[in-house]
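Consider the single chain below, provided in C-alpha cells and representing the form predicted alone.
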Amino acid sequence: MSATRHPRHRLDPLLQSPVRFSVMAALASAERLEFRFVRDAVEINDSALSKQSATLEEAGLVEVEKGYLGKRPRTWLSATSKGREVFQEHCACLREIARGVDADRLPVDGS
C-alpha cells in the first residue's frame, strides 16, 4: 500500500451526512445565522435541524445561542472556529478527490 493515503480516509464523518454538511455550509458563510434562515436555506423542518444542530454540538463544531429579539424567542447557529477548520479540511478533500487520480500515482503498465 502506498504511504499517501487516498483523502476520503481524511473526510470528516460527521460531515458525509447531506444535512450536516449543508448547516456547515450555510454556517461557514457567515458568523452567526437564525434557526428559521438554516432550516429553510436546507429545506429541512424544526425537529430535523434540532437533531442535527444538537449532534454537531456535541463534537464542537456548532453552537447554539438561545434568546429573545425583542419578546420573541430566538435560536442562532454559528460554526466554531473548530468547525470552520473541519468544514474547510472536509471541503479540500472533496475537491482532491474530484480532482481524481494523480497521475504520479498510477502504476505503470509493463507492457
Given for the second form:
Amino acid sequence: MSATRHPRHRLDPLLQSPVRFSVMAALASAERLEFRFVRDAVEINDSALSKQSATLEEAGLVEVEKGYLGKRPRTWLSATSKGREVFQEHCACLREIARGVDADRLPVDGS
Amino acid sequence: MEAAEARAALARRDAVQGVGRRAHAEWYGWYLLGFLVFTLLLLGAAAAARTQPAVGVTLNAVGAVLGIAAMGYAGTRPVVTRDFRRFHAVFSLGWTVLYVAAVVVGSVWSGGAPAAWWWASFVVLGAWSGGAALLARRARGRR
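Right, the form predicted alone is done, so what does the form predicted together with its partner chain look like?
Every chain and every other molecule in the complex is listed next, the one we just looked at coming first.
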C-alpha cells in the first residue's frame, strides 16, 4: 500500500464530461459570459447548455443570473470561487496525466 | 484517463478560452487606447492651459461621461473578462487623481480660482461613480 495515487483519482467526476469541462473552461477565464456566447463557444444547443449549467449550478460551481438588457431577457453564467478552484485542480491533474504519468507503475491506495 | 485524453482536454480548454479572449480583445483594445489618448489629452491640456482650470474641468466632465459609457457598454458585451472591473476602477481612480490635480493645480496657477471648482469636481466625480455603479447593477440584471 502506498499514499501515492494516480492523478486521475483527483479528477473531479463532474468535469469528466467534455461539455461540462468546456463550459467551466470558458467561464474560468471570464468574469461572466452570456448564455448564447457559451452555447456557441462550446458548440452545443440551448437545452443541452441549460441542463449542464443547472447541474454545475447545483454543485455550486456556476452561478446563473437572469436579467434584462433593455427589454430583452438575458442569461449570464459565471464561475463561482469554488468552481474556479475545482477547475484549476482538475486542470492540474490533467497536466500531470498529460506529462505522462504511467498509471501502471503507480501504486494506488485501495484499488 | 490516458495522457492523450488529458492533452486533448487541455487543448479543448485552450481553444474554448481562446474564443472568449478573442471576443473581448478588440473592444478591450479600443477601451485601453481610449483611456490612454484621453489621459494624454488631459495632461497636455492641463499643461497648455495653465491659467484656465475650466479646460481641465471640462475635459474631466467629458471623461466622466465616457467612463460611465464604457462601463455601460461593457455590461452589454457577451464577454466580460476577469479583472475588467478592477482595471476600470484603477483607471478611473487614476483619472480622478488627475482630475483633482488639474482642478487644484489649475486653481493655484490661476491665482486662486473660486472654490466652486472644488465642488464641481466632487459633483462630476459623484455622477461618474454613481452612474457607473447604476449601470453595472443594471447590466447584471438588478434594477
